[in-house]
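Here we start with a single chain on its own, the form predicted alone, put down as structure tokens.
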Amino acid sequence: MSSTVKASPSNNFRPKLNFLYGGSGISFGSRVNVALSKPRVPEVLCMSTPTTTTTQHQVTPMSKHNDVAILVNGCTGNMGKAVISAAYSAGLHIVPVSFGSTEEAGQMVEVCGKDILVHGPSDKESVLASVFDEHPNMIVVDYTVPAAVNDNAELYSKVGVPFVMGTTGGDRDRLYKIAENSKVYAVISPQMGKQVVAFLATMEIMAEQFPEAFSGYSLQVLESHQAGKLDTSGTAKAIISCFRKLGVSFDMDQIQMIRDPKKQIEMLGVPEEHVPGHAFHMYHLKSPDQIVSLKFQDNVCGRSIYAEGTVDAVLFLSKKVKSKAGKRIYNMIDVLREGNMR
């Protein structure tokens, strides 16, 4: 009931919170410069362990919590099998049942040594039914394709299982409308990651107290992740909702998506090992007369801090409807102000 992975290798390895491309402070054009000297990558919160050392353990739950039942719909991909490696660690009850293509139907996926059968799209609904009779405590996580989005949520919302969708893309607007129609309790966010969330939090903060601080200013956006993510990333389509907030003017096909696993490599600095699995985020605002010059950067290597934040997101959720709460749709930043971070 295990499975390996890699341990963090003897140096003491800490995720590093950066502003800036290339230091640690913040730009102010050519006459003020406050920036730190620059590091040998530019990493802001790089959550993987790094690959040079490959010592093997064991994985074994380091909580109870078998209360709860997790069913991750997406166990064929690398963030649903995170996901599920993270939920096995944290002791919640795997349901062995998941979704996927007609192509993928009938196929049988092993993580932590469960055995994870996945239907196809005929079956969905039935199979679903009766797996939320047998586990009325379950919730589903979500972790497909952007094309899938508002259908599974049309289906959570159906039968009535609790659901965080951790899937990006789709139409927004039309997700909520499902979940807030519904009776269903929902997490909903387009980064899970719960440092990246407390900046995004920050910044949403900053955009109600401050609104217009930066008006007139320009903005430049770069996103790179790995070339199977199709969409644009959600995280930098809620920053720069701030940064509208506070009077920049940008359109959101201006952002500039690197797919390119040499671009990313040579020109952003993405560890080699990471380019299957990372998320950069830069936005660069300049003042009117070019003087003034800010930078802001989120750079994640892997997917534990997801998988980490995703299942936070479960345990959160459970409560939530063990409580009968009143409120049923949350964001992760409502998973951040409950305070019980794991």
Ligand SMILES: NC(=O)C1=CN([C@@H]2O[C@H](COP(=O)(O)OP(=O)(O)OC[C@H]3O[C@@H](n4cnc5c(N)ncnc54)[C@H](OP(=O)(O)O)[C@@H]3O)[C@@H](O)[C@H]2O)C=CC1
Contents of the next structure:
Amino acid sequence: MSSTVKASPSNNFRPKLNFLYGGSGISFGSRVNVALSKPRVPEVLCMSTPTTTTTQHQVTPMSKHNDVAILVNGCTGNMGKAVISAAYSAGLHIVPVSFGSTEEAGQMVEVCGKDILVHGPSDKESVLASVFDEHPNMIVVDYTVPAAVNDNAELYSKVGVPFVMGTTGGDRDRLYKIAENSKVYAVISPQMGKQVVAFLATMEIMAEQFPEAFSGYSLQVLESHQAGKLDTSGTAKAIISCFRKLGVSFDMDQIQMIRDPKKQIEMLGVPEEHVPGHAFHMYHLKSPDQIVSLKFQDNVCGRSIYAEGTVDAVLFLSKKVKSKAGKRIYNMIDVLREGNMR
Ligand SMILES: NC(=O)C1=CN([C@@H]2O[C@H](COP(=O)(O)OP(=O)(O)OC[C@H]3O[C@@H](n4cnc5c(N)ncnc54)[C@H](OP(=O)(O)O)[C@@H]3O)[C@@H](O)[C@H]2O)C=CC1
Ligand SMILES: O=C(O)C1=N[C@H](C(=O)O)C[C@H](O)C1
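Switching conditions: you have the form predicted alone, so give me the form predicted in complex with this ligand.
Up next: the whole complex, starting with the chain shown before.
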């Protein structure tokens, strides 16, 4: 049975960003149909189909970036598929290996016309080491689940393979410690959409230059994502850290999470076709006497903004590895600062 990842125009949707003031193969197994194992909507549109050469462990589009190889962990997930599509369009090698649960081990999945072999937890370290040996220019991209963040970072760090961690959640302090202690190269960011990252950078600058500027102000934070999102928004947490430096008192558990499609459409105006893939963040500051109000909002529909940013992060990290840069742990603001704002 061969699997097909159907095209959907939704991943091409341009983000709307508002700032409102006021209002992976060592052996081969069975092939599965990704769509049958778990419905994931919206599906990925494979943007282009460059000429390819295929060997056992690599699928090679003909392009300027084909000296960079990526292994996407979580390849059957929404972001995994979006990244494979964007990376393929950019001409990166897609290493046809990924990792998953014991039940998924040995399954061959097809994403954007590429057969990717999923390995289980038991042999992940030996498989990754072997693949890295075969592709020394490889970077792992992780879009899995919050509960896997720390173990996965430990795996990449132990093998020494550079990684881009897009997955949110887990123990973030531990994540940084694991990466720093191993001296591995990594880009870690809960937000890969560069325009949203530019907003985050602006907030960091504001917090640095005007500490306590909003002292006494109250803050209301609301974030809306597809119902399958397991954790509270990592982006919201990063922005709130800036508001705290600006003098605002706010606990992360005060974040209002909206996961109900009805509310998303009726209250927030999420376009119905983007209910399965959107990220809206709203931050509302009010003065102690309630007479001054500031609102910041970013509304992203689809996932292309993150997939494209991830490809830029991979290219950025690849350069850092090649140049043997002294600094090893980066975030997306570092990627923007290098002029990767396209
Ligand atoms: N940094 C950024 O800009 C962005 C970050 N994200 C974050 O990325 C993560 C993934 O999001 P999304 O793709 O929407 O989620 P999905 O649920 O669509 O995909 C997660 C995938 O990870 C797989 N998986 C689960 N556990 C493991 C494991 N231990 N090893 C390998 N694969 C595993 C799942 O398989 P199965 O279903 O079989 O369990 C699934 O295929 C989330 O944390 C999300 O918040 C999302 C968008 C942007
Ligand atoms: O799960 C998502 O979809 C997203 N996760 C990230 C987060 O938690 O902030 C980034 C974006 O919001 C999309």
